[in-house]
Each structure stands twice: as C-alpha cells, then as structure tokens.
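Here's a solo chain for you in structure tokens, the form predicted alone.
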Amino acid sequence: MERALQAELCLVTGAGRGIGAAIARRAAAAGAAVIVAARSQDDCVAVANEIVERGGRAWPAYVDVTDPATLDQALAELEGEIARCGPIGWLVNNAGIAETAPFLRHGRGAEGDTFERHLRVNFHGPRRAIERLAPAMLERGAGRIVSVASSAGLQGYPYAAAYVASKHALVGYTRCAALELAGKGVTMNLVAPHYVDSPMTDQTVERIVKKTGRSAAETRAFLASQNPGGELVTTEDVAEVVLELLTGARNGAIAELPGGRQDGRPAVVWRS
C-alpha cells in the first residue's frame, strides 16, 4: 500500500459501491483512516472489512445524508476512534441519486416530487455534511473538502432536468463557498466526471434498453461514445484525481473528467 500521507481521518458518504468504494479504497491505501459512510451497510462492513485485510484503518457508518442525525448519531459511535485517529480532516460528499423523466413528468414520480428528492440528496446532502464538518477544520485551520458533482453540473442533458439542477447548484455553491474559505487553510473543490463505468451507470443502461430494445453492450457503448474521450470514466480515474485535491493546494476548482487518459494519469480538464 501506498503511504504517501500523514495520518488523516477521512469521511466519504455514498462509500458503499461504485465511485465512493474506489475513493475510500485509495484515500486508505495512501495512508488515511476512513469512514466508509452510507445507507447500504452490508456494502460499507465489506468495504471497510477490505481496507482493514490490506493493512488499512476503515469503520462503517450508517448516514442518510438527508436525515443530518443520522452524521450525528455516526459520529458519536466513533467518538472513540475519532479521537484515535484525530479529527475529520477531509470530507467526500458523494452519495447521489440520478433519475430521469422528461421535465413536466419530474414532479408527478411515483415517490414524489423529483425535483426536490434530487436536491434533497445531491444537494442539500453534502451542503449538510460541509455544515457539519467544516468549522472545526475552519477552527483548526486544515481541512480538505471534496464533492463530487458531475458534467450535468457543467451543462444540459436531456430528460435529466432534476439531476442537472442538483449538479447546478452543488457547483454553484461549492464555487461560492471556496471563494469565502481562501486563505483559511481549508479548500472546497469538484470532480465533475462524464459517464462513469459505475452502478449508478449501469442503471442508465438498464433504462435505455428497457426503453429502446438496444443490447447492454451497445448501450454502454454508445454511452462511452458520448463522452469527450470516447471511454467510460472509471471509478479509480475519479479517485485518483479525488485524491489529488485532498492532498494538494487547489481551491475552488473543478476536475472535469471527460474520459481516457493522457500520460498515464485521467484525463482532466481543470475548471475554476
């Protein structure tokens, strides 16, 4: 394993699968202790029980992001270990959901309205989290925060309006709030990945063959064939690059991943 780091305790929601997985599994590797945070227990005890195996620190957690006591409730069940490890210095809000409708139906969904749901999760999730977190690495003056956003933060995608305006507002938030945070010893930053070879994309895939009759292969190639790279993002590319800005300088940036990569390392083109 990579011991790139010091000590540092991080807490990624959404760890259980796919993206978050691959972040909590490298931010370990490089040498930090993490809270795999997320609904899906059994999937966070596996991720964790993973890091632990390979000679890393990792304890599950069980957080909603849009019930804010779950954080709470998490938080003082590792008060121990907390206090071990030292506090939260980074956080990687990444839990999301991603559903689609076309815009006038996005209010009429089987489970409510859609429009809010998303913003429920994808926004006001990790805007809670930061809340949480963010002054005592303020009080402290060290602190790493990341989200991760997506290209529909970036731009329009059809029978996604949900999903695009809680990208829209993540990123405008998170643009705002580093703004405040400079020269604070605390940076906010975004990776906005193109599709990403993860569940939440085989999902899409599902919904398209249902819809269209078209094979899962051709579906995930014409899903890759829309990125800018003409591949899938991996979920490793985001958490590499995810690692990159826990441990670097940057501040209000955004890590745009258009697929494929360039001299050995994902492709990004770098937004501010």
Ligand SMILES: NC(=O)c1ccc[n+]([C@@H]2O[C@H](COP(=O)([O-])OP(=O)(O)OC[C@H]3O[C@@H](n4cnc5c(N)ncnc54)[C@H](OP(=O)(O)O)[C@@H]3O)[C@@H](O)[C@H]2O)c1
The other form holds:
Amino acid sequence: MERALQAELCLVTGAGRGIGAAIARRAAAAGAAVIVAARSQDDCVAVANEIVERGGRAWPAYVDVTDPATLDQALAELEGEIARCGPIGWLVNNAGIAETAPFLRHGRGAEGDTFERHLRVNFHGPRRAIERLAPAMLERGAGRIVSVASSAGLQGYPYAAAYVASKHALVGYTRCAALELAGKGVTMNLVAPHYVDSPMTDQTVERIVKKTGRSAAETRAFLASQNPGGELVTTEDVAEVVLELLTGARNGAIAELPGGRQDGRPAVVWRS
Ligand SMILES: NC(=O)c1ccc[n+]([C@@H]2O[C@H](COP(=O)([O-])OP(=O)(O)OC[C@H]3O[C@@H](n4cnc5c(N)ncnc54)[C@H](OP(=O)(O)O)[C@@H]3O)[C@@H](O)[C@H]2O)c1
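Okay, that's the form predicted alone, but what's the structure of the form predicted in complex with the ligand?
Now the full complex is given, and it begins with the chain already shown.
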C-alpha cells in the first residue's frame, strides 16, 4: 500500500464537484498529484487551488469525456507536470450524468436521445479514457483504474432506464477487462454507491419536489430510506473506498456502498 502511495499521478474525471472532488482531495491528501478534470473550469480551478493551499499538488484540466480530443489536449498541456510527477498511474473514471423519464419517453428529449447521451458519458467516457491511459500502464506493468459505477449498475430503478443501462454497460465492460488484466500489474475495479449526498442527488431531490410537492427534507429522507444502510452515502466515504482500491491489490472487485459506516469505516459489500 505504501509503495503505491509514493507520488502517483492521478487523473480524476468529473472532479469539479461532488464525489469526484472528494476523490481528488482524498488522493491528494494521500500524497498523489492530481489532475482535476471536468468541463466547468471554475469548479476544477477551485478544487485544485484548495488542494494546493493544503500543501498538495493539483492542476485543473478541461476534459469532456465524450470528446477524446479534449483528454489528448489536456495531457499535452500538462506535459511538463506529467514529466515531473508522472506518469499517470491512477485513473478514476467518475464523470457521470443522470436523468429520469419513463422508459418509453427516454429517447424523446429536446436534447436528443437520452439513452445515447447516457451511454456517451457514463460508458464510452470511461472506456475511452481507459483506452488512452491503460496501454502505458500495461507497458510499465503498473497502474490502478477505478470507475465510479452505481448501485444502478447492479439493479434497476424506475424512470432511470438510460442511467441504469449505461451503468450496467460500465459494470459488464469492467468485469471483462479485469479478467484480461489479471496478473499484469494493472488493476481495474468499480465502486457502486447507492444514493450519495452530492449535487447530483440535490438535483434529484429538486425534480421530485417539483413533481410531488413534497418538501426537500422529506424527499431527502425518502431517498436515504431507499439505501440499504438507511442513510445517504457521503462523498468522503466513496473517496475512502476509491483510495483503498487505488492503493490495494484487488482486481475485478465491485465495492457496493449501501450507506452508513461499520467499525469506523464506510460500509461496503464486496462483489465481483
Ligand atoms: N449522486 C449519487 O447518488 C450517485 C450514486 C451512485 C453513483 N454516482 C455516480 O458518481 C459519479 C459522480 O456523481 P456526483 O453525484 O458527484 O455527480 P455531480 O455532482 O453531478 O458531479 C458530476 C461531475 O461529472 C462532471 N461531468 C459531467 N459530464 C461530464 C463530461 N461529459 N465530461 C467531463 N465531466 C463531466 C461534472 O462536471 P461538468 O458538468 O463541469 O463537466 C461534475 O464534475 C457519477 O458517475 C454518478 O453516476 C452518483
């Protein structure tokens, strides 16, 4: 564990807020240098600055996971930092979107096909980042890849067919890739949190409040009650489990986070 902690360079997608920001902070606190990537640069700059102010190393980067050219461009712009602190040994695929609609209406949004949009961000995004960074890890025989799936990659939720399908795709892909990576020094794992206390869930709460007239507090309590642990997962708990996977030797594991803590650590159900 300590060996892997020595100055790894870590790329976190969707790191401008929510779970990704918590992962970036946690990885930096553990000694990693972090590329804080997302589309909203104000968010990325704020997270990177906060890490630097605490004595860590971090750089913001514009990466739209649906556009592989933006990752190439970010890596080119950070060439000096990567040469100094790299190579990128840890990749965390966290960027994701979640929209809801009845399954027969999913394809008809004003912004185009909802299924395709979810697959582009939640499945092809991680797949493309892996295809860009894993070959160099394999060449070195060392690397850690963690993707943030969801309990929606393990079960269904009503009105979330596009999100659930995209997370199932990510889970299936990772299960296969991890089998192929066995024994090669590069590991690929997943975290699958239930509802997390993050801006994405704030949006879900807003949508439900608008539709049902329930209060925000009541809606939040309802979502928490849907988690097997009876409470919302915290972003810090997701980050702690991600760090465990980045610094450990597990491969092909799915860490399901039901919410709550056990023995002073995030509650986790380990699956494969
Ligand atoms: N919240 C939950 O209850 C929950 C539960 C299980 C799993 N998850 C998963 O956890 C991950 C993070 O969720 P969160 O709750 O932290 O969501 P969030 O608060 O909405 O943050 C999502 C992050 O992803 C980025 N992002 C979205 N589209 C992107 C794109 N095309 N390219 C690059 N970055 C993009 C966003 O930044 P920009 O928009 O600025 O790019 C933002 O930084 C997602 O994969 C989500 O599916 C969430």
